[in-house]
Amino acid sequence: MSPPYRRLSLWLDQVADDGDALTPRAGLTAATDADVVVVGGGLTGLWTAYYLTENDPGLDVLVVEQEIAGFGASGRNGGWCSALYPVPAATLAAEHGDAAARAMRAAMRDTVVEVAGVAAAEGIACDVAYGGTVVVARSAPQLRRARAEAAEGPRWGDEAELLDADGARARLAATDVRGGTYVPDCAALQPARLVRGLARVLEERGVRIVERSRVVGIEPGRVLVEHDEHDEHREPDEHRKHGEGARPGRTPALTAVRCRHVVRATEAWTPQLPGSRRAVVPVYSLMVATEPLGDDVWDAIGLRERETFSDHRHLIVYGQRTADGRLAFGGRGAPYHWRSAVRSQYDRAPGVFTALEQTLRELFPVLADARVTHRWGGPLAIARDWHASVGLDRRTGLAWAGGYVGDGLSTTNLAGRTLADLLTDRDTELTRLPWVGHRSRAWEPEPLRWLGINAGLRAMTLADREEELTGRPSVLERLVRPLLG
């Protein structure tokens, strides 16, 4: 019996119901060679492999995954394939010029179409709906932020419509709506169906995918892989740190892979790689999903075009209407864990789940009696300057991508296309985008890291309460903004 991967999210549970047993592929048990080794079987790694085979079908590409394809954020996220990017366009413009910022925004908008287009072309049924995103404003400070966002968008080529109260409620009939924004550049989709389907397409193209195989060392021209030869039915063990000694009862075997290039596509698990402890921090985002809701309930809520939705509060919340009529809803608020720990028990935080369910019912009183059927979570990665990046060190042959701050469902595709161009020596518009080659400074050592991140998370909750009490933009938010990128 394979480990219960279906319990990791609603999305993987649905994939299992589709007939995908989520059985791990064979691990790497013998030394081998490859042109490119991709470390990580999530969307960054799989998209990179996909576009490498597009650019050069003759390349020998090996994907190494420590659990199963889609185990991490790729199989657990909110299902927003959006043009969101964690660095504001104005910040990119200050560093690289207006033209570069507009190019980055255009690339993100194009990526939404690209993801859906590839899914359709490859026969990956992942419930894509081009509904855009509605973000409601439920207080005076939130409405001020909505107006600023709508005014800023056209400068960078983004369509951002400012909605009055009636217009916002027509899309999302939440409580206390005063207005909002609507952007068309987002598609709701089922992320686990996307990532699992993409893995199948890659195998049909001849890409090798090995699972239950943990990379414990990355060097120029070589990757060291650990595989549990005699423990095929162990529970998922994402919390164990790369490179540490084996647990009792395990029989690890080390295998070397020789290659020309290595792509690090490990996102929130990056701190577990030797030498990368402070490259990014893993911060947890949690979700809940209701049972399928009746038409009368949806008539009361809206989202008729399956818009993704949020509001303009500081502590991020996000949701979508699923293809089978559920409301899937998530948010931040779970703590950062000491020394960037990633453990399976952190996927579930009862207090955060309770807060999410309370918020959901506060937004939509019609859900008072709706049953919540799924609760799950997982880590996302944040660089010290909140700047996602992609790059290739041509001297060593080592490439990387990540730090998406939760905006990775689409950005992984842009990363994969860009890495494929870099690795096949193509000079393209993608390889000249301002995130290429960006290097973020390291996070502070502990205990500063733990204190600062958790203080920042707590401050966002308090900032929202401050605005509820005062009716004015939060002073606390302005004070902690530098910490939060």
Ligand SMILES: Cc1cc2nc3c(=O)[nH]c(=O)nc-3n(C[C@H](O)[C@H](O)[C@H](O)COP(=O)(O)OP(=O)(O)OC[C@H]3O[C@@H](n4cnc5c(N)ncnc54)[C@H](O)[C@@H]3O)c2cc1C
Contents of the next structure:
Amino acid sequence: MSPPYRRLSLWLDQVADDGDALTPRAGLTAATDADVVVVGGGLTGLWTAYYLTENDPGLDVLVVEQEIAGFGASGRNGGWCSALYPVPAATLAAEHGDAAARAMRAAMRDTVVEVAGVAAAEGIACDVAYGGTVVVARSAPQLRRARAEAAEGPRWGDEAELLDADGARARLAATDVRGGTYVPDCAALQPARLVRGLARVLEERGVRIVERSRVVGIEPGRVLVEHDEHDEHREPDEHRKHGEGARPGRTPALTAVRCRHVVRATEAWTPQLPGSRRAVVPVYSLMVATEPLGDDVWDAIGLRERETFSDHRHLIVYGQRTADGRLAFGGRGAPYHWRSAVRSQYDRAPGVFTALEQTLRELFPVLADARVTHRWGGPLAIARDWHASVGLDRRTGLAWAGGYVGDGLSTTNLAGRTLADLLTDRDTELTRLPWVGHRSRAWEPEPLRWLGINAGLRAMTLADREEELTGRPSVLERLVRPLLG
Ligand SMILES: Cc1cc2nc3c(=O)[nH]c(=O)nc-3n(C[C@H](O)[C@H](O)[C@H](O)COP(=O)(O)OP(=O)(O)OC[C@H]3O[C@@H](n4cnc5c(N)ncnc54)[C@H](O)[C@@H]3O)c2cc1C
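Would you mind generating the form predicted together with the named molecule now that we have the form predicted on its own?
Now the full complex is given, and it begins with the chain already shown.
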């Protein structure tokens, strides 16, 4: 019996109801060759394979996934397919110039259109609603941030409309709304339907996908893969050092794949790969979803165009009205775990779920009696300078993409297109974007990493409380932000 993947998120649960049993595909059991080995079957890996086959249908591409396609953040996220990118345009401009920053913003906006367009063209029904994003301001400091954001947007080509209280409430009737911003460049979608659909399309194109096969070593021209066909009962994420803890007399088999290029698309699991321990840190984001709500409830809340929504607090919260009328709502706040550990038990933090449900009912008192039917979470990855990046080391043939923080649903598509161009030797507008080839410095060793990240997460919660109490922009946030970014 395979692990209960459907319990990983509302979205995977729905996919299972659609008739996708989430049964793992065959693992890698015999040595093989490929032109490109993609490590990780999330959206980064699958989009890369997709555009590689667009650029060169003759390429032999092998995707190696330790669980099933969509097991990671790609099958569990908030479904905001947005033009957000973790580095502010002004920071990109300071490092690379105004034109490069504007090009990156334009590429991100185009990416939202691209994702929706490919899903439609490939017949992947993933409930896309191009409703934009409304972010309400519920205090004076939040209103200041809304004004600043709306003023900054046009400088980089972004449309960001400043809303007065009535305008914001017309889109999202949360409590205490004083104004907000509306950005058109976002689509709400069902992420697991996207990632599972994409995997199906790839197989139809002849891309090989092997599952429950874990890459334990990446070298120029060679990837080492571990697959234990007898280890059917292990829980997801129960990975060990090669062979460690295996049942007596059994060591999982190691298989080598020879290839020209390797793409590392492992996001929050990257620190588990030899040589990448401090490349990014895994940070958890958690979500809850209500039962489908009645029309009367939706009349009271709004989101008529299925706008994705948030407010301008520091510790991020995010939500979407799902196609079947639920409210799916998430936020950060779960702790960082010692030595960048990623374990299935960290997907659930009862204290964070309670806080999310409280926040949801505070925002929308009409939800007082609504039942929460799903609670889940997953790890995302953050680079030391919060700079997502994509690149190819031509000397070794090793490529990578990741560090998207909470903005990967669309950015993975841009990464996939860019990697495909790099790997097929094309010099394009995409390969000249400022995140290409960016190298972030390594995170600090423990215990500094644990202390710093958890102090930062705590500081953001306290900064929101400070603003609630004082009605002024948080001093704490101003002190801590340079250390975090
Ligand atoms: C709860 C939550 C909410 C989010 N909400 C949003 C949102 O609304 N909008 C947005 O833009 N972003 C959001 N994000 C972030 C977004 O989901 C991610 O940035 C994006 O999915 C990353 O895709 P990926 O393919 O790089 O990584 P993942 O989807 O995590 O995929 C990595 C894959 O690699 C596999 N893997 C790892 N190591 C190995 C190995 N050694 N061998 C083989 N396979 C391996 C993993 O099993 C996994 O399937 C959210 C994230 C979370 C957790």
